[in-house]
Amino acid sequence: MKAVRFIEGGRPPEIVDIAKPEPGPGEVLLRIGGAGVCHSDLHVLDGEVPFKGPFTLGHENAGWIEALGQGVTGWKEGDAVAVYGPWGCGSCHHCQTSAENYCENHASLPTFGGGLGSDGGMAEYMIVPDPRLLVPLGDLDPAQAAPLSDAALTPYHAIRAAQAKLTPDATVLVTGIGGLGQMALQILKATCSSRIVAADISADKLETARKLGADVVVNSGAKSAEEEIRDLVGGRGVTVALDFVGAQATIDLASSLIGRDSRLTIVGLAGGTLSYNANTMPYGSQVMVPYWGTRAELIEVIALARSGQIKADIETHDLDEAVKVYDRLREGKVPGRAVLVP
C-alpha cells in the first residue's frame, strides 16, 4: 500500500509502498478515509521532536473499520470512526479518566501515537492498537471529520478548561486564525456568549473570522493593536486569551491585555517565551499550556460536528501530493486544513 513516511529529522517525507498491515490480538485495522496535515508535522520533519523513523505520518485520522483483531468486541467492520490521537499507557490515573493526553507514563512510552512515533494515517490502512482509541462518527464523512481529532479537539480542550470564566460579560481573545483558530471561533460561538475578539496579521483570515462569528477583528501586526483591544475591554482586560500562534509578538500581546482573574492559554508552538516576574502578571491570572484533549472531549467534539455547529474548512489531496502540501503548509498557503485521502 502507499504511505507517506517520516524517515529522519531534517529530511522531507517520502511516499513509498509498504505492506498492508494485519491486526493482531486486541488491535483494529482501519481503512483510512482522511488524514489531516498538521503544522505539528513540520516540527517532526524538522527533527525538533526526537522521533526515530521510519514510520507513517498522520495523527489526525478517520476512516472505516476494515478488520478486528482477536478479542475485539463492541465494533463491527464498516463502522465509521475517528482515531483519538495521543496514545497513553491506558492504565494510569489520567488515562483511566480518558485524559491520555496527560498520561503519567508518557516519558517511558516508545511512541506518542499514530504519526508520532507509530504508523499513522497517511496511508491506505492503519493499525489502531486498542479499540478504546476509537470514537464513532455516525453519519460524518471521515475526510471531513479527520481534522476534528486535533484541530478541533485541541481548542475545545482549552476552551472547556476556561469555561467558568467565559461569562456573557467577558471578552475572549483568539490570536491566530488558522486551522485551530477557526475551529476555536466556532466552538466559542457554540458553547458560550462571551464577546469574541479575533486577531491575526492576515486580512483574509480576519475576514474568515468575521464570517465565523467574531464580534471584533484586529490586525495583530498593527502598532495600534494593543491600544485598540485595551480601549474595548477597559480596566477589566481580556478574561481569556487563546494564542494559537505562540510567537513572541502574540504572547507579548496577550499577556499585556489579560486582566485580573484571567487565563492565558498558549497553544501555538512558534517559539515565543512568556516572562514572569513578581507583580508583573495580574493577580489571579492563570497560564495554561494545553496538549490535545481527552477521549471524552473528542466524543463531545464529534457531537458538535454532527449537530452542524462546527465544521472544518478542508481541502482534499491525494497521498501523492503530500510533499507539495507540506511545502504549502510551511509557506502559510493552506487557509484551513489540508486532508490527504487515499
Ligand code: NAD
Contents of the next structure:
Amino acid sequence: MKAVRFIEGGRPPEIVDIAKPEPGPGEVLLRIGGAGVCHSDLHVLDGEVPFKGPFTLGHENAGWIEALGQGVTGWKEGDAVAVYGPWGCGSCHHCQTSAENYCENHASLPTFGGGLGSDGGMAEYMIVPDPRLLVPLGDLDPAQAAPLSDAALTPYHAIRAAQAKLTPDATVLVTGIGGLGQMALQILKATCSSRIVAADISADKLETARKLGADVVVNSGAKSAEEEIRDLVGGRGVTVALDFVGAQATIDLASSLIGRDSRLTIVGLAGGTLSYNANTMPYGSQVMVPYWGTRAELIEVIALARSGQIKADIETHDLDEAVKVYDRLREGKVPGRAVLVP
Ligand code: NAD
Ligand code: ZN
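Go ahead and give the structure of the form predicted together with the ligand, now that the form predicted on its own is out.
Let us now look at the entire complex, which starts with that chain.
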C-alpha cells in the first residue's frame, strides 16, 4: 500500500510502497478515510522533535474498521471511527482517567502515537494498538472528521481548562487562525459567550475569523496591534489568551495584554520563550502549556460536530500530493485544514 513516510529530520516526506499491516492480538486494522495535515508535522519534518524514522506520518486520523485482531470484541467491521491520537500506557492514573495526553509513562513509551514515532494514517491502512483509542463517528464522514482528533480536540482541551474564566464579561484573545485557531473560534462560540478577539498576520485568515464569529479581528503583524487591543479591553486586560502560534511575537503580545487574574495558554510550538519574574506576569495570572486532549474530550468534540456546532473547513488531496501540501501549509497557503485521502 502507498504511505507518506517521515525518514529523518531535515528531509521532506517520501511516498513509498509498504506492506499492508495485519492486526495482532488486541489490535484493530483501520481503513483510512482521511488523515489531517497538521503544522506539528512540519516541526517533526524539520527535526525540531527528535523522532527516529522511518514511520508513516498522519496523527489526525479517521476511517472504517477493516479487521479486528484476536480478542477484540464490541466493535464491528465497517464502523466509522476517529482515532484518539496521544497514545499513553493505558494503565497509569492519567491514562485511566482518559487523559492519555498526560501519560505518566510517556518518556518510556516507544511512540507518542500513530504518525508521531510509529506508523500513522497517511496510508491506506493503519494499525490502532487498542480499541480504547477509537471513538465512534456515527454518520460523520471520516475525511471531514479526521481534523476533529487534533485540530479540534487540542483547542477544546485548552478552552475547557479555561472555562471558569470564559464568562460573558470576559475577553478572549485567539492568536493564529489556522487549522487549530479556526476550530477554537467555533468551540468558543458553541461553549461560551465571551467577547472574541482574533489575531493573525494574514488578511484572509482574519476574514475567515470574522465569518466564524470573532467580534474583533486584529492584524497582529501591525505595530498598532497591541494598542488596538489594549484600547478595547482597558485596565481589565485580556482574560484568556489562546496562542496557536507560539512565536516570540505572539507570546509577547499575549503576555503584555493579559490582565490580573487571567490565563495565558500557549498551544503553538513556534519556538518562542515566556520569561517570568515577580514583576513581569500580572498577579493572579495562570499559564498553561496544554498538550492535545483527553479521550473523553474527543467524545465531546465529536458530539459538537455531529450536532453541527463545529465543522472543519477541509480540502482533500491524494497521498501523492503530500509534499506539495506540506509546502503550502508552510507558506500559509492552506485556508483551513488539508486532509489526505488514500
Ligand atoms: P496552521 O499552519 O494551520 O495555522 C497557523 C496560523 O498562524 C496561520 O493562520 C498563520 O497565518 C498564523 N501565524 C503564523 N505566524 C503568525 C504570527 N507571528 N502572528 C499571528 N499569526 C501567525 O497551524 P496549525 O496546524 O493550526 O498549528 C498551530 C500550532 O499549534 C503549530 O505550532 C502546531 O505545531 C501546534 N500544535 C500544538 C498542539 C499541542 O498539543 N500543543 C497540537 C497541535 C498543534
Ligand atoms: Zn499512562
